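Have a look below at one chain only, the form predicted on its own, in structure tokens format.
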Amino acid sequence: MKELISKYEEYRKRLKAYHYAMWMISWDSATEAPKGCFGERAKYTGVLSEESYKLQTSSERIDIINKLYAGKDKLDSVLAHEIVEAKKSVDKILKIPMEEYVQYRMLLATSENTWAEAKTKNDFEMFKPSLEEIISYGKKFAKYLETEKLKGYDLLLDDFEPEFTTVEYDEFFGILKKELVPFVKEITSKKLEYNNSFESKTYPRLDQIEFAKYIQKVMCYDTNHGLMKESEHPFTSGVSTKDVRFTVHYYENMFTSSIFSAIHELGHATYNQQIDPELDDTNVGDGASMAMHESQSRFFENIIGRSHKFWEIHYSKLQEIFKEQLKDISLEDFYKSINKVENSLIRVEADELTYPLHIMIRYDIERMILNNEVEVSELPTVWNKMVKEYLGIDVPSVSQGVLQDVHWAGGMFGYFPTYALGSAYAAQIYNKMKQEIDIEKILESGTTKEINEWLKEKIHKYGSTKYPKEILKLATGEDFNPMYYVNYLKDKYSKIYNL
């Protein structure tokens, strides 16, 4: 068994080296690579993908994993969990022909750049061929990988959140529709009175960067092992606790966007930096799932970052940086502005209350795509129709509509529902946290240090050595209950809108 483990670890080390190289290329592509490089780099991405595929599917490695899987009861719990997941991964990749796998990876090496250009130019036709190819591969791979239990869209959903398929999501979204849609209508029928003159002013990009750096300190981000850059769509990425990076996008006519995207991404980064470093060299040193990851970003962005107590401490710094723009704006004005509820076009800018409606739109469209109920050419029309249905507003352009998110360009079908599920996880975690620590008093200290420590002990340290449902139960003492999310939203916004 010791010899098998040693050989497995050697394969793991080599595969992680390929992953590190691919990750570095991906980071560079999204942040500062010159536009003309993508065709050339796609060729070498193909070479790396092919070599990685050969390693993953080598007969020796598969034999090692099968033998360790057969003897998993003799392994420590962390390695046993890793081997179970390695066995699943091997069983999957063996069903995908190497040539198709490599071609798909090469497609993804250029598709995000194509999407970014199409979004900038407001041109869906520019991105359409890439999206058609990505969806074609997705459907083909889903067919290769289907089991008696998982088929089609359910297979992709399970990839991002284990044990959550359309059955579970339909039940979850059904509760949200029943409880929140009428509440949203009631809230949006009321006007929130405050001085909104600052919302139309210009906020220089460099000043926004200064405040984002300030937020890094507030949230105790380790800049010795992390880096902040700019990208078209904010994201967080890392390969170990030693290298966790995030990006922000700056709009000079909408400065709160960079504030909350920074807080959101730092929530992800905090999770990654606080995983037990002993897991760095394993394949279980990442977040437990996408929804668990989103629970951390949504917790910091909304529950902490949009709270009154947070801005009681940090609003003076914001005013210091934006002296002219905020000199006559009170804390109450700012607090109401960042918590104003309105039906809007852009998901990442949506208020906390209407946000899940944006996710439902994408969930419904993705299911239609995977069930062959809609063609790619029809997506802008379908998108606009559903935005009108769910949010009651018209979509003026594809950049503000079907092209606004990067996820489909990266082949991430099944990811979107985890944003809403993560928000619900966050509310349940928050309910338990406030029973055990004084959150408001901690925020008065000026940093989130003690909150980070609570999350590290309850959630972060495990990485993905356990499944998300188990971690949630360990952290809260309960199985998943979406009513904590519903009650949190109703309580918060009833107070803000004096219902």
Contents of the next structure:
Number of protein chains: 2
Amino acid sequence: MKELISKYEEYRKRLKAYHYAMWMISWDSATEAPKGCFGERAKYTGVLSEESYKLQTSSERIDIINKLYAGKDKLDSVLAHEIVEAKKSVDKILKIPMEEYVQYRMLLATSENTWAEAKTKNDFEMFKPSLEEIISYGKKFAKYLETEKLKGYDLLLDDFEPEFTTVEYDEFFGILKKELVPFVKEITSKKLEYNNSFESKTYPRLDQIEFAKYIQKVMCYDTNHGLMKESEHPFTSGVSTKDVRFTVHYYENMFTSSIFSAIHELGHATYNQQIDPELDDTNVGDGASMAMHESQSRFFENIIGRSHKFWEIHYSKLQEIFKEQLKDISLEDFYKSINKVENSLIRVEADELTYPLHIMIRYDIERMILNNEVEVSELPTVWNKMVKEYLGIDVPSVSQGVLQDVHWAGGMFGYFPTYALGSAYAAQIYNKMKQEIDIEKILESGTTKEINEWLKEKIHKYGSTKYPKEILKLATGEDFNPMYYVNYLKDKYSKIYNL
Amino acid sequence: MKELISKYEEYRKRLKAYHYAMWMISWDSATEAPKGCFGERAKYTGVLSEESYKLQTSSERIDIINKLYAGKDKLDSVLAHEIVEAKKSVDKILKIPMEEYVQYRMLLATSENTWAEAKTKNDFEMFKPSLEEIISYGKKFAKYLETEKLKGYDLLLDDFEPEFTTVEYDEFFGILKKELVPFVKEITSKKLEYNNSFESKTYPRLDQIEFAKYIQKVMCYDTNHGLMKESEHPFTSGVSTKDVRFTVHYYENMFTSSIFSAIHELGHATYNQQIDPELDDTNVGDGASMAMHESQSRFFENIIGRSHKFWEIHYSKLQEIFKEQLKDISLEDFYKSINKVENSLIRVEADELTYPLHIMIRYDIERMILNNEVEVSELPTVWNKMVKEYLGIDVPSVSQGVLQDVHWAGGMFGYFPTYALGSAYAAQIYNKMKQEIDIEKILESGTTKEINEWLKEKIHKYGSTKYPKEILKLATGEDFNPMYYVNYLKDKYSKIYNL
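Here we have the form predicted on its own; I need the corresponding form predicted in complex with a further copy of the same chain.
Now the full complex is given, and it begins with the chain already shown.
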């Protein structure tokens, strides 16, 4: 057994080295690589993927994993959990014919560009053939991988969030639909009065960077083990607690975008930096799941970062940096502005309250796709109809409709629901946190230090040594309960809108 | 044969992918990686090196190379040249016992830090044990690798500059010693009169970056296939013509440093960007040698970048950016300042004329070391004596003396002489260029476009498909002749100093 473990660890280290290299290259791609390098880059990342894939699927490694899996009761719990996941992953690899998988990867390598061009040109027909192919692979792979318990869309959902399938999501989104759709209608029928003149002003990039750095300090980000940079789309990525990086994008005509991106990404980064460093060399040293990760970013972005208390403490700093632009703007004006609710077209720009409705649309459509209830050619129409139903607005173009998100171009069906689930986890976690520590008092100290510590102890430290459901229960003492989310939203927005 | 070639190319592609990954990681290390990541990083780069090494030394690959080598007369000349070099390199790998090589790499992994600390603390004794070990490995490896023709120091020299050994360098440095040492004495006995008040002013980093970007344009750098950034020590690196990056370091109290670093590194970058792109996928798509590379950087830095004509065109732009600092400074003042000759202690800060004397010191000492004519403990004394002899000054500390350069800590014995040789190549190339194109007129056009084109046609395009001696002869019609260098220096500095 000892020898098996050490062989397994040797493979793991080698695989992690490839992952490290690919991570470094993709960080460069997203942040500063010159445009002309991508053709060549694709060639070499192709080789590295292939080397890594060969290692991953080597019969020796698979054999080791099978043997360790058979004896998993004798392993310590962390390694046992890792082996269960490794076993799942090799089983999956073996079930999909390598050739088809390679073809699929090649399809994805071009489909994102096709999507981007189609979006720019507002031309759904251009993206349609790629999307059809991606969906057909998705269905085929789901077929290869299906088990007694998991089939079709459930399989994809479970892949992004373990133990969450249409059963759980239907219940979750059912509650949201029932509770939030009418609530949003009520809210959006009212107008929030405040001085919004600052929203159309210009906010220089360097000043925004200065404030983003201030936020880093407020959130106790460890710059010795990470760095912040700019990219087209904000993201956080890291390979261990030793190096957790994030990006922000600065729009000079929309300065709150970079503020909330920074807080959001710092939520992700804090999670990664606070995982038990003992897990750095393992494969369970990342976040517990997509939704759990998203719960941390949204907790900080919305629950903390859009709270009144947060800005009571930090608005003066913002005014100091943007003296001219904010000189006549009160804290109340600013607070209302960042919590204004609007039925809007674009998910990534949606406010906290309408955001889950955007996700529901995607969930419903994905399920229809995987259940063969809709043709790709019908997607724009179906999309627009749902937007009208949930958000009450008309979609003027496919760019602002069905083509707005990159996910499907990347084959990521089943990912979207985790965004809403993450917000709901966050609300449940917040409810528990409030009972145990004095959040407002902590915020008054100027940093989120003790909030971070609570999260570390309750959630972060585990990494992915346990499934999210288990961590949520450990942290909150309860199973997942979406009513915390509904109540949090209703409570917050009723106050802001004086309902 | 066809099958052998395609197998060889397959190995090459895989090896280049590892190289690509390592390049990306080291670029990140030099420019922005957070300090706390290096422990983990070393672990993963270790794995990647090992994977690459295993591939490089796989018996299948060696067998392919041996077979191709045996049939090299039937290969096209480019591939034949590459195979000759590959054969040399595998022969070398096979002659050094793997275990010793690994120990040596591990030694080097720590010795640079030890050196840096010793330099900071001005403590030669601290670095001595590492240096002794490195030298002992160097000698041992030279012993393993020696042939009838190449032994000891010659072997190391030839490794950095093919077909240059002590025979050639003795002649070269003999001429420099005879011609330049007395000339420098004469020059430095005179004082260059000019308004030097601007040398002690402050030059903001952002303004320096603006001028460096201007220089990029002047030198026609292709930003679609490269980028400029900041690092502690300026360097250029790339993996093909598709991505050639360089760095500059900005000192606010020494603004000409970034200007000439930028021009120097852009000389390297221009070389790499102008290699025949057909060579991108090969192993002969880099510069022809260390000295040939250095000839291009020094050609641009010194011959072009410190010429009167260059600043006739660009000084107004410099004055525009540094309005306050340069408002009373004439072009003549500036020109004298950047061409002032001084006997100084630090190689990297030395002027164009005294620079080769710094190299001669290192060459003499390296030869003594490899010939067992000096103990490591005696190095500081020997060093100081030579500085006195060549430059006429006293060395106040080991930090400013024998510990100033990193090269020996990296095991790079035989590297230094290429710096001086590069300058001499540059002068010989310049001499030919002058006969074929009107350099001053080209500079008047505002960019170096046609100079770049001449260099591309005569030197760059070949990459390393030929040895530097051959390229030099093709470009200039002559064998290497150091008198062009001597004459260029004497001519230029006699004028500046009114001899």
